[in-house]
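The form predicted alone is given below as one chain in structure tokens.
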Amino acid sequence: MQFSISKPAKYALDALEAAGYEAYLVGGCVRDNLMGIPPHDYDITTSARPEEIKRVFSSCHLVLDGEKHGTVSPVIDGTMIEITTFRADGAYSDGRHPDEVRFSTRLADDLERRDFTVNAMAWSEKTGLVDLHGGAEDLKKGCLRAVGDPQKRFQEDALRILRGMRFASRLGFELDPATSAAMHELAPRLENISRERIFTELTGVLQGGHAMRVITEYHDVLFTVIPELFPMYMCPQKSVYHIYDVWEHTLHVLDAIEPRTPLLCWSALLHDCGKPQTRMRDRKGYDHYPQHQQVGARLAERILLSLKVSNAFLKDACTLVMHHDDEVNPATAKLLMYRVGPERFEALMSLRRADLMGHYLPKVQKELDAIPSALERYQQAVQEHECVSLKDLAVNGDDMMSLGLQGPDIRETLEQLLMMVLKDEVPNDRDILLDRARQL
């Protein structure tokens, strides 16, 4: 078997074995080599100790952050190669990290204690693949297994759950029967699990190309551990808009939703987390989500507060959901770019398109057909300089004052101004707006 093994790895397994040490190549990578993807990134792991391992790289920089775990990752031409003893985990009494770790002197301990079978595969060029527990086999089928007792595993470290999720969405794997009914059963324990750990590995799932199928099979995890998404799961959506209830309309917009950023993923998951809330039955017996934007807004900020995610990305992603469901047209252009930031104009594009697809077609083809028209105003507003904020205005607070303006009329006016720029129906040419200032 042919493996793809970049040249820093292939010297560090090369000086360990010449060093007198088993080495292998271990998880990940095996994995991705055997379904022929480029691994990204390469682990070995080795019977030498931690202190033997540093002896053996002692011409390289060391990154030593691991070691009290085994793990020891020398720099070798300018990539870092992470490698790590043989390992026999001990007890897990916090469902998360291993109470202590015990060096072994055996591969089969090291594997054994590996989340998933697929996982659990080591190879070098000596050896060849070592696989103990059928993760070639499971490969070729499309199965995601625990390796040994699926309880113990999760019991182990909860974690392990929304890893599964986030390879099954990723691969495209079906669970092993044994293994997906542990995940429903102890999903309870996640909530032992840092919630920017929680964040990360949910991040990979949404990102994956199978996650609406995978997040449709593990609501309840993902409920667990974001209950305030649990109202949408079959709020009702009766409207000429809508085939779907929330919850599967938001399943197919994530389902849609392109670039797979994590920005745009979790806004996608988010866009409509306010309807719940809002929800109204008119006389007709159609349902109405007034305000829902700016609830869904608040609602996503307080749960992404609780994730722990950057300020940045919080305000991206808090925008992105106020604004999803704004008018979107060549006319409203310079308005939305206003409103969200030009930064974040083409996102917006991005999930109102996905938003659109999730809809009744028919009914809003039109809207799905200006979005192309609304990205190339967008493109002549920034190539042009247009005027898109107070700043871009041709007058300013002076000229109010100069017209006899004080207080707070001197912004109104001035906001007042900058809205008719931004809908066309005045130039940014200082006498015109100096002229409907007087009016005003």
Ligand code: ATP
Second form
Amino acid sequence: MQFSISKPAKYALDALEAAGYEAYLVGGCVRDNLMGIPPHDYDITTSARPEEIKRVFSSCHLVLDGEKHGTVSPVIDGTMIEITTFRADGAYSDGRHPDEVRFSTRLADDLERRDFTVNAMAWSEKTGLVDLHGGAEDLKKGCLRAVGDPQKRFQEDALRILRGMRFASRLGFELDPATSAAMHELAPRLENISRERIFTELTGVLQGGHAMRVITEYHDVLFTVIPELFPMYMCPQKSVYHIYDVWEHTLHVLDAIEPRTPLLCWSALLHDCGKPQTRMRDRKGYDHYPQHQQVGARLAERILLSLKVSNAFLKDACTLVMHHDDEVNPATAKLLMYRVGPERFEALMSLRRADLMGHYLPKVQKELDAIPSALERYQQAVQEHECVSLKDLAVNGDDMMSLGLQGPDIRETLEQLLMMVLKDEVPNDRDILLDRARQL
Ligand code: ATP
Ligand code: MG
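Please supply the corresponding structure for the form predicted in complex with adenosine-5'-triphosphate (ATP) (the preceding block corresponds to the form predicted alone).
Expanding to the full complex; the earlier chain stays at the top.
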């Protein structure tokens, strides 16, 4: 079999073997290789103990963050290669971390502790493929199967449930029935897992090309980790603009979102989370959701805070949720740049486009068609450094004071002037703006 292996990874394998140790590529890079996908990194598993790995690579810079788990990472030709001693994990009394890291001298032990059969294969030039759990067969079938007893494996570490969803979403694979049943059953154990790790794995689920199918099948798992989303499930959406309920609509938006960045995927998932709380049915039987953007932005904030995301991510996502329903056309482009910040404008257009794609299309074609022209207007505004914020305005607070304004009137007047400029009602010209200020 033809294996693609980077020069640094080959160097590392050769160096370990030359020193008398067993060494193999393992995990994702073997899986990707068999699928014909270029691996994004190479992990090595070896019989050498951490201090022995350090000795073999004593001439390299060594990253030692993972040393107590047996991982030593030499930097070879500028690339970090993770090299881990064969492990045979002990008991997991907290459902998260093995109570002790036990090193082993057998590759078989190391493969047995891995999550899915397709991730539990090893390869070396000398030995070829080592596949003790039928990983290659499962790979061919597009099947994710836990190594060993799925119940036990998810009890040991519930994060594997989300990892299963992530691989299914990325690779388009099906979960083996027994593995799938255990995922549903043991989802409550995710309560023991750190929120940061849940966020990371969920982000991977959302970014995958098969996210809609996977979340449809495992919505119960998602609602276990983010119960705030449950009210969206089967929330009615009777409207001439819609053909799906709120939850189905959300999944269609997630399906359509491009590019599949973490920010856009999370914004797609959360954009309508304020709808269940704000739903009102009118006398004709149609649903309305007044202020669902504001309510949704607040709920999105709560959800993302609970997942311990960075402040920058929180701000970006909540801003997009807050403005996802704003009117979009060339005439509102600069207003939107002001509201969300120019750096978020393109993301807002992506969300808007995906949102509309999840509507009844004949009813929203005009709004969809307006997006490219709004983007053009935005690009023009950027190129020509047009005024899109108070600090770009050709007049400032001092000018207002010299007109005799005081206190809050100053900012209010400046904002009124800015609105006129954003709507292209007046040019950003000092004399004209001073004149307008006098009229105000
Ligand atoms: P990716 O392409 O996303 O990096 P990967 O398979 O390399 O996929 P990693 O998270 O990098 O995934 O993990 C590397 C390997 O370590 C996996 O292939 C798997 O064998 C093993 N592994 C990682 N996390 C776990 C876990 N929680 N339980 C068991 N095995 C795990
Ligand atoms: Mg990896």
